[in-house]
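Only one chain is included here, represented as structure tokens and corresponding to the form predicted alone.
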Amino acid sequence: MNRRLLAGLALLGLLVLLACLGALTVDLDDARPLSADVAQPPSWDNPLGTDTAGRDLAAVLVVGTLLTAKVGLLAGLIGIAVGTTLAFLAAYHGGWVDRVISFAVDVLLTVPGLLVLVVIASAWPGQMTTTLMALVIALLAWREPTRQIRAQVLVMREAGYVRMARLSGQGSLAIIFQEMMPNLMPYLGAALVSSVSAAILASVGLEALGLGPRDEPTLGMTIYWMISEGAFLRGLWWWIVEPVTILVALFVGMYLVVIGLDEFANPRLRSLK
């Protein structure tokens, strides 16, 4: 068994378990302002403390983890779906379709993604929601998957089993879904995790700049409130450590899963171990 993959899945599973248990044991209404005393360190009543707006950080972190995962999964799934479709259109059929799609991807990859997202997100001041943020991030989330998956499809297109399928009279859709997609699934899994990780990172970046959903306590908005309220200067260590710890665990878990899936899908990486 791949140890890195197991470690990553275990870490992500632990976060999911904590979020689910927290949703069952914590009053999620306490994530709203003025639900508790302000700026209190961890105590029996508030095990993770409170922030300067009187939010219970235990409830904030449970709700924030779920909302942040929602943004990452929605944007990542859209990015992979669009990227996979464009990659197969470009690589399998080739010709002018491949040239147009490749040119568009190459041009858009030179554009600073965060700058574009900041401009787009600024168009909805005070109206941003987690769903809208996921859609904004998904506008650029397909670029890298399109290039990476296209490279894989180009290699698979010339494989012996694909040629045999063509000679046997199978149509393009049958070859794609019956022959190529099953062999591509481990790579698509790794690409999806990478896309989700990139989407979460983009959402946290936008939220830390104050462009996130003001009414939804995502992890990024928690960091924004922490910075804007001067948690570092005021010594509110519990407000700093807790969301950062969750984000670090989340990114480390996804990184290990990506590395593990890459090793599973790539025999060359397995031979180097």
Contents of the next structure:
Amino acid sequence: MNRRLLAGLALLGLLVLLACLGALTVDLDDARPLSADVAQPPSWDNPLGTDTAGRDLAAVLVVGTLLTAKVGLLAGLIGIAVGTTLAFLAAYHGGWVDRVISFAVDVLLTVPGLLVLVVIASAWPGQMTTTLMALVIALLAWREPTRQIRAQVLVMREAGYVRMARLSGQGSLAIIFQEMMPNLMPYLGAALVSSVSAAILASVGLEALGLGPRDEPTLGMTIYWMISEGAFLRGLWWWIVEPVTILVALFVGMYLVVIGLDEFANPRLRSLK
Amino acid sequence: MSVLEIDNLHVGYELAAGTLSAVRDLSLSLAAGERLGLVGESGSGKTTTALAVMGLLRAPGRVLGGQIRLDGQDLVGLDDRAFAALRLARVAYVPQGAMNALNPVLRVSDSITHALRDHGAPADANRIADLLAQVGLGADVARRFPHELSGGMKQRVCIAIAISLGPRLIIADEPTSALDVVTQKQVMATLRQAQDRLGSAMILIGHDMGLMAQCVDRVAVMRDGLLVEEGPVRRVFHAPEAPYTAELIRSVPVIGQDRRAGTAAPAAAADLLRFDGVEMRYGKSLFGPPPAPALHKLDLVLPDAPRILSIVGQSGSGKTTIGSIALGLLAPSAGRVLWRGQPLAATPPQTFRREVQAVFQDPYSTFNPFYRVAHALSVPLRRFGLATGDAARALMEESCRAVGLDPSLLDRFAHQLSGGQRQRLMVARALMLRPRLLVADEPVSMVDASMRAAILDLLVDLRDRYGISVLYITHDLATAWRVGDDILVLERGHVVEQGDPDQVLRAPSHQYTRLLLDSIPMPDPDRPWSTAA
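And the form predicted in complex with the partner chain, for comparison with the form predicted alone?
What follows is the whole complex; the chain from before opens it.
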């Protein structure tokens, strides 16, 4: 086990633990506006303070972390599932299928993602939900996984054991799922985490621009309200520090896990130690 | 005065579990102009010794004792800068994989210039042309990139760099193991000439006793980090002292000795496999002429009787293409392939798959690293509906014993087995499925010399005891002669000669066959070989 992977898993585990503890001890209904006095610093009643709409920030952060994780996981999983499927189609089938898929990925990778997401997301003004947003983000989340996994499959397809499997009478599906997939697992794990990480970044970006779900207190929406209500000018420090700390912990944790898994999946990095 | 003196050298790898000795009590000395062959199988410590001489041991590897003196100067304990100044200038290295030794983005002239400039030597066009001329390359090669050169040319460029500063000692680490026999002979001749001209000493590292007999003055045999035997090449080959040395010499196949031919095929036998005018072209070009065919109108018949057909050729001759077509992994561009009288396309895939099996060249990639090696044997049993569960296990263990392997190896992972063990397992796998034809594509070229004969004998066993025909694909005429009932010599996709190996190889009618024959290194120090290039 390597230290980066452990540190990353510990950081993410801590966030999950805090969210679970919070869900048990805090009344989550207090995440709605007008649940408490407005703009109060941390106190006994509201241990993390309240915002200008009277939301209890402790409840907001617990709900927000879970909602943000939901958006990231949903979009990331769809991205990896679609990406892996396309990658295997392209690399294993080859020919024109490969050319079409690779061309689409090459072209779409040059498109600035957030710009497209802004255009698409603004088609639902005021009706955005976290699920819808995850789907919108998933529209572009398959590009990197497709390219990366295609390259891995291309290498693996020429491996001696794949040729041997064909001689053993295994069909394409058996070769993909029994021979190639197990060797791809650490790599898929790393790709999933980086895909989730990219999806969360995209969701926070959309929300900070005000295109997020107005009725759901995600971490990104908390940032949006905090900016638009002038928390900086009014010196409401707790409203700024708390969501930013959680986002930083989330991203650093996922980054460490990706680096750690990469070392696991890539023997060349392992031997450099 | 000796150029290199090694006294009681001890090199070890310091691991958490303790120190692992790679080389112990090694003493050697080498005079100017002398060629020493350092022979051993994988893990014998020969390359570790070379790395220690050049100061290239990486942690956790370390010189734990002894002395290495170059022209009287002790090298043990020198710092990295002193070693960097010494390398190339006084000790030059010719690497094993010339394919990867040259920087792909540098022209040949730049590669040479960099090496010279690092040591403060002048590098102008004349000097570079002169160096290239010394290794038999034209001045135009200087402007080319590595990918524009053949393997032999790249290795010559590496030699040109190695001799550029007139080193006292040249260390060549299996310089020709990636080259075919014809190129190997030319490159070795170039290396010897360059070394003779400089008067420097040379260490040739390798595992091929045949090559040693043809190239060096003295031989040192290493095994498990210890020096087993050392002496003048004629003495070692004519009267080896250590049994291990004798075993290594015996393992070199020689044409004319110990043939394992089978019985003649019945005249009326039907065809097992037939190629009718098979052609293969790789790739298509939109513009310009079509690519040259890898196989040119090939006819081939394998009778339905246990036979071994040896297909011999240099790299690029199309021999592996024949194997892939016979396995049904590749469809020919033109012509017909008949399996037991039926077109291949009309044969039911599951039947054909079971009847034609293979052993491939690279024993390191043929096992899926994720599974224990039993997986590779149990999958075909299940797929072809032959056996499952305990019955499958019993079959697997039985065939392991048949090839001389301990059945408990089945529960290991591939990286825990040696190359020879993996190839034996592959033969066991083929044996278990009782195919009618086995395609063996260079099955021993990546296996240690002492294991080669045993694996080739297994192929003969398949034929004689189990009635399996074998398509033995190789670049090595001697082994082709040893096991083959018929032989087919390929040159650039054309069959230049075919027939009974005794006739073809003892009285070759085609000059290409003669060229191949002359290029084989043989364990006979008195045969003129690399001097007559």
